[in-house]
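The chain below stands alone and is given in structure tokens; this is the form predicted alone.
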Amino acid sequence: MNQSLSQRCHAYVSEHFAREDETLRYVRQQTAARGLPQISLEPNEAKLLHLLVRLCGAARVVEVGTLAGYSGICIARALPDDGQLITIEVSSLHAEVARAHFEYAGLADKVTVLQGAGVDVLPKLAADAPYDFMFIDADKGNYHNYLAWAADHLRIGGVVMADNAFWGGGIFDPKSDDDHAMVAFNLSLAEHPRFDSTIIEVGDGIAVGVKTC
């Protein structure tokens, strides 16, 4: 598929499939307008989020990587009545944004907000496990600690989803360490004997493996 063609598909899919709504780009100008980091997922990517935590059927999500809540509110609105997501994120400022943009979305009663690194908040989750869904947006050098905690705290058939599996093209031509530890991340997971899984071609490309075993 040429470039221009790619485009026009781009846009089609956004125009007819992943609009986003009023909410969801309150949460995206709230993000700039605070000073965040304006990486939130883009809305063929949210889009793509929603339905695979509602493809299989996932009730407990955990997600390493808050931001400002627009990942999770597409994780939540696609939970049961009695659904939750554990949504954890390190910097004290983002969590504050985003417990505002759960509350403002009427999900508040869906998500709880942990504050702290992924690698120290994690090990305190896993005597509640097992868990139906992962979503990785987070520190690139500990991708492959979330990885290993999937591994051993989703369901069978569970489902651990990342982001940013292609790294701005930087997977190919490593240089940093953010660079190789994509490179990293992505091998593990496509010879992992415990998952299932691919690269979809969507953004900077959306990671996903199904938990076989």
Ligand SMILES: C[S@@+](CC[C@H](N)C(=O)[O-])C[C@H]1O[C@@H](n2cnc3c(N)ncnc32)[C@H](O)[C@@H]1O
Given for the second form:
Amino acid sequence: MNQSLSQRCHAYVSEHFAREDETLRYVRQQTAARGLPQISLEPNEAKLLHLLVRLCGAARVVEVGTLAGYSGICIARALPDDGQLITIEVSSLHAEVARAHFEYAGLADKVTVLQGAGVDVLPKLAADAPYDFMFIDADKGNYHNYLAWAADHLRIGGVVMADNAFWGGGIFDPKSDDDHAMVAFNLSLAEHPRFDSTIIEVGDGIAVGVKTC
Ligand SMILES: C[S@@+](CC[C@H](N)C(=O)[O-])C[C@H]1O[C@@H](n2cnc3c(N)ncnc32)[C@H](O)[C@@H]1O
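Please give the corresponding structure for the form predicted together with this ligand, as opposed to the form predicted alone shown earlier.
Then the entire complex follows, led off by the chain already shown.
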């Protein structure tokens, strides 16, 4: 597909399937207004996340990398009434802003924000495994650790999803540590004996794997 057709297709999907509602627009505006990095998922990526959570019937979800709660709102909206999202965020400011946004979205009863580094917090969640879905969107250098955690703590049929699989193209000519980390993560997922996986060409690349054994 040529680039202009691909851009038209992207715009078409955005317009008809992934339009932001008032709450998501507010969260995006507040993310900028509070001086947080404007690196929340794009609407098309967020809609895919929402749909995958719903498709796999997930009720118990873990996210690493909350930021201001944009992706968390899209996850929580796909959960059943008794569903729960646990989302982990290293920055106390981001965690505080996200909690306010989950309140604003009317989802505070479904979402727990745990402040801390993913590698420190995840072991504390192990006792309540298995989980149905894990979304990884934080420090690239630990993506391999998050994948290992998903392999051990998702149910069979559970889904791991990770943003930035293409890392802005850095995977094709890796130079930085993060470039190399994403190359290693992608190849590890592709070859993983416990996941059936691919990368969906949306946004910066969404890696998705279903746990098979
Ligand atoms: C790309 S943003 C997440 C965007 C969010 N998922 C969304 O789409 O709305 C990455 C977030 O991960 C957080 N983060 C970075 N390193 C982390 C770590 N080791 N553990 C947990 N969170 C981390 C950052 O502070 C930042 O808020």
